[in-house]
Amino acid sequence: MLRSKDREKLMNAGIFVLLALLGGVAIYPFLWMISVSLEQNANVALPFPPRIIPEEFTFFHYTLVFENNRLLLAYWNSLIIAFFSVILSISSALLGGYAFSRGTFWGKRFLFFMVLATMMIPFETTLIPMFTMFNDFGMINTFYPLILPSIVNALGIILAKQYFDQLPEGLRESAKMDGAGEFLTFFAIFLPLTGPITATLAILSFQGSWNSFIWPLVVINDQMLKTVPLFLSSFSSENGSRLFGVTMATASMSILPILIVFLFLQKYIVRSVALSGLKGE
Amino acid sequence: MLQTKQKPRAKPVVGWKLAPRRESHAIWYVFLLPTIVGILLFTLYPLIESLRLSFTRGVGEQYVGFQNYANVLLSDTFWYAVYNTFYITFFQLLLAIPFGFLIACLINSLRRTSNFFKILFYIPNTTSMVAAATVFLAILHPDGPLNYVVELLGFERVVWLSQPLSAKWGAIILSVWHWLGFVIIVTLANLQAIPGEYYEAASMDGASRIQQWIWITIPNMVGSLTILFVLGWIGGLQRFSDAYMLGGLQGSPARSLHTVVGFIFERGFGGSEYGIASAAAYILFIFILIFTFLSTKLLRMKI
């Protein structure tokens, strides 16, 4: 008995070891990303061989970017941006995961085949027209096109009405009893229960919209409204294959944010992506 | 499994006829208001727009009939956009989900530090492709790391970025380190969905550990692999940020990382041929309801 519970445990010891050096590969890239950074002379040239503490170590090009107003301002750019699309797309998911949780109405089943029907539909086929469009709004090189569009969340509606649905309809029959209508009873019943589905929403919206590319890409071409991606793609594009350490420094910066709240955040981001790929079954 | 466990759970159906049943239903279209308008602003009205332009040309918008789309059909340079798209596709995923697959069975049997590791594998694909590719554009550099691995092994140092096929190489090797923590949270969900007892069972019968795993997991796993293979196709053809950043807006070295995306950009905003790329768009939109019906017909059979 005693020699199978080592044999178990070494087991356990090999597979952990083994994950170690596979999670360590996965993570390298970051690693050496904030290596270089802080690499002395990385903007002359890559360190070779390739190292994970740097040979001399300076902050300087963390003082170059920070000197460069253009990242600070794509970051409140990307910040303002990220904030009012997460507002949009928790409010209309919350409000249409309700109606199709609670509510009984003409077409209920035809509106939620028309949400659901929305994440078939790739965003390269109507991207045309939706540029063409915000054009004629005079709202190219403003923030509406990045913000408005996010107010369509089918997979938030989707989330939240399975998040409502597991609430006790009791919940409602009370509410009724009282006399309270539709509205009430959400906002007073339902909404301050939906701490858990909120945070997962939100941090979806979050990762979505501080991540977005080819839509900025395309609306936004004013210097002083660039998103963190689009200042870094242009950065990036510009300095070619030198300044590694300045460029290192500013991709470790963009990350920074979207790092810090998954770390804080990572039991619902989890959950979610868990939710989101298992959701065929 | 699951099905059998949530059915009983009964529904209080008489608590709610008791309810007042007068309130009109409109207020439920109210709840719906955002939503409603947010699809015909920004997913209906496109679409149509997109179908209509996608059969006219020029700035007069004049009716061309199907002209674009054989235009866009018969062009060497959009197949051979559609072969890199799908070759970088192939094999991100033959190579990501088998591999995210194997780490997370690895993750599952460990009791105490599983949730670390889940978070650690996680953590690429929370950046932003940009980001990545930006780092990768230095991994790929001719005195970056991976030379330094190749070197190692004994071979002779790749120009990552100047050679067609090994730039291809470069872009599939950014997409399975970006794209692997989601296959393996995914494939984690699902290995802990599959009920102990099974196992238990197997073990009383004397099966060996690689025996339940072929036996009992990989069976258990069918559906969610299956999900993955749908949404890597449908993720893979949308490809766009990482060939943009490895190859700029040609997809260079010689278009090699030109993408459907890059196609419909460049032929869009690079050169305003709004109709030709309406209908690369609607082509694109053709494959992928085409992968998606029969990536469902999968699922279906399997399960």
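Residue numbers count along the first chain shown, from 1. We call the rigid core whatever largest set of C-alpha positions still superposes within 1.5 Å between the two forms. As the structure is a prediction and not an experimental result, all values here were calculated from the model. What changes on going to the form predicted on its own:
Core-aligned CA deviation for residue 53 between the two forms: 2 Å or greater. Relative to the superposed rigid core, residue 217 undergoes a CA displacement smaller than 2 Å between the two forms. With a cut-off of 2 Å and the rigid core superposed, residue 253 has a Cα displacement that falls short of the cut-off between the two forms.
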The other form holds:
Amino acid sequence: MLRSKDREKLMNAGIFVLLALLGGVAIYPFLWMISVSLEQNANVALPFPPRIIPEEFTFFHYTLVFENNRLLLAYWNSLIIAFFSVILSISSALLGGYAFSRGTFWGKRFLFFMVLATMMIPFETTLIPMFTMFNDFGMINTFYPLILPSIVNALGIILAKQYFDQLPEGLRESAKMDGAGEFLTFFAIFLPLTGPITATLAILSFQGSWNSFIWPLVVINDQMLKTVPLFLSSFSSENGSRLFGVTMATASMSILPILIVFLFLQKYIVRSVALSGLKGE
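Given the form predicted together with the partner chain above, what does the protein look like in the form predicted on its own?
Here you get just the chain by itself.
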């Protein structure tokens, strides 16, 4: 007869093994992609059966990728778009979240409900109206249609509101007693405390902008303005069935910026999740 502590240990071990298996299944395609990109003969024939460790190791495919200036140009285009998208997205989310958390104005609950409602509208239904609007403004084949929609970030506003709700109201009251207005209270008292939620919003915004494919495919036709996902798609359709090694090396390089951003900011995400109550508390 097992004691309760032994049963708990056995259950925890079972959960750990199950999570490890699920994690292995999730990460295997990523490891296989890197393995193929480092395989000497991958451009001749796709390695089969799939394996993690290459038989003949080489960086030749990555050399070919960096010799292609089109990928570097796509990198630059995506970085410009992601940078301004992140700035706009974080600014609007923090200001909106603070207003819905601490502000007192007419229609506050209704407006917050409207913000929530925008998350229920499929992006495909707004595609044509957005294209028509930007086309009327003469912004097609520019970066503006890819940057300006970041101003409305409903998920960011909700996350920021939850974060501001956790901060003590005494901070605002103390600032008011010292004669500070709302803008000074926000920028001098609350904004310096938003490091964790700002890091979370930065990662989410950067990831969304970097991986965006459908909307850039609709509004960008100029080869010189293509982003990384568009370049990867065109490269795969042109060479993917013949040059597996180079295609996998290009795909591996396309996700590198997201990994770097996540590794630098991951500790802030954990703190933000704990403080904003996303665990259902």
